[in-house]
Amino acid sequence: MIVTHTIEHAREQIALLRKKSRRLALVPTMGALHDGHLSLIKLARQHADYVVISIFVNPEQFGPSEDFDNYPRNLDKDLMKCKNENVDLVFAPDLFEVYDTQHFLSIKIDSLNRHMCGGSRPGFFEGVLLIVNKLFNIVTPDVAVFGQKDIQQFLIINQMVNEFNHKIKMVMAPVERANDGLALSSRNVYLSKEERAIAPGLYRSLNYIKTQVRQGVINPSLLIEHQKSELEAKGFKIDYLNVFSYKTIEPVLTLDKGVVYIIAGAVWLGKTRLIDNILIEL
């Protein structure tokens, strides 16, 4: 496994891999790797001959009061996990390798970040697109793999790929879950023992909404308000809980046959923000 910390060295090593004319997949991560990340690596291997992992905690996608400084970091453990998964190259740059001390350009997003996580984390997806665009330009992958747990991220990056003419196949991996249904996340380490026991309640609420919709509910607003109350009674603080259009990432009031929807929620449990979603097609 090749480990590189500079853009120049990464490009050199990728050029050597490219000489063999094989497909290359990129899995962008912020480290603190868990089984969810490993499932992305396994899926990437199905779509390419070589797998590249980036490990970089991107400051541009953290707000002033968010957890950039405390975000879990353990490069040695991450590298061991990558090696066990037969990753071909790990790109783990430091901050100043990726960003100049001052930059003058940015990426603007219209409408796709108005709701869900974009609605409560201003600037978040602009920061995501900035780093992913850089990684795409450095690694030049044929395939990029992202997780469904961050579905708004996937959809916005997919739009960037289309509009910026990146020649990259986007692959979305299913949500990897613990046995009790909690979506795996690096931030789950913030949960106390008591909070961890409560945390799967978000997934259960999403599933309940899905079941009711499958049984014929076409106006889910009252159903959603009831689930918000149930979660709040258990100790959750609601950021959002709603049904959204897969195409526009806008909340919907009525549901139509033949359309794909995202049933999604973000909640706070203590100091930990949890997100999850389920896709449904009627």
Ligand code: AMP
Contents of the next structure:
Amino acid sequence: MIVTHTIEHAREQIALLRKKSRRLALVPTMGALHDGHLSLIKLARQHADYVVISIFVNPEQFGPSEDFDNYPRNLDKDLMKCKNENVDLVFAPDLFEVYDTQHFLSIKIDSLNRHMCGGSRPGFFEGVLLIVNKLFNIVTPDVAVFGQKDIQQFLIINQMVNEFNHKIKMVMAPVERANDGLALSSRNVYLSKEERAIAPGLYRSLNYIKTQVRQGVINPSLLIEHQKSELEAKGFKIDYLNVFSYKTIEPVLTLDKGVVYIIAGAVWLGKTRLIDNILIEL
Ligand code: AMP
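Starting from the form predicted on its own above, please write out the structure of the form predicted together with the ligand.
First the chain shown before, then all remaining chains and molecules of the complex.
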């Protein structure tokens, strides 16, 4: 397994891999790897000959009051996990390798970021596009794998790939969950024992909404308000909980047949923000 920390070295090594004219898949991550990340690596392997994983905690996607400084980091452990998964190349640059002290350009998002996480984390997706665009240019993958866990991220990056003509196949991996349904996340380590015990409640609520919608509820607002109250009673603070259009990422009031929707929520348990979603096609 090649481990590289500089853009120049990564480019050299990737050029060597490319000489054999093989397909290359990229799995971008912020490290603190868990089984969700490993499922992305496994899926990447099905789409390419070589798997490259990037590990970089991207400050541009954290707001001033968010957890950039405390975000879990453990490169040695991550490298061991990558080795076990037969990753071919790990690109783990430091902050100064990726960002000059001054930068003059940014990527503007006109739509797709007004609701869900984009609504509550201003600048977040611009930061995501900045780093993903850099990674795409450095690694030049044929395939990029992202998780459904961050579905809005997937859809916005997919839009960037289409609009900015990146020649990259986007692959979405399903959400990997703990046995009790909680979506795996690097941030789950922040949860206290008590918080961890109630955390699967978010997925349960999403599933309840899905079942009701499947059973014919076409105006889900009352149902959602009820689920919000139930979650609040359990100790969650709601950031958002709603049904969104898969196409526009806007909340929908009535549901139509033959359309794909995202049932999604973001909640706080103490200082930890959890997100989750379910896709449904009526
Ligand atoms: P992160 O390190 O949190 O930026 O995540 C890196 C990638 O892993 C993103 O594409 C996430 O959507 C994906 N990911 C995170 N958690 C999970 C999960 N539980 N199941 C599947 N993919 C995940």
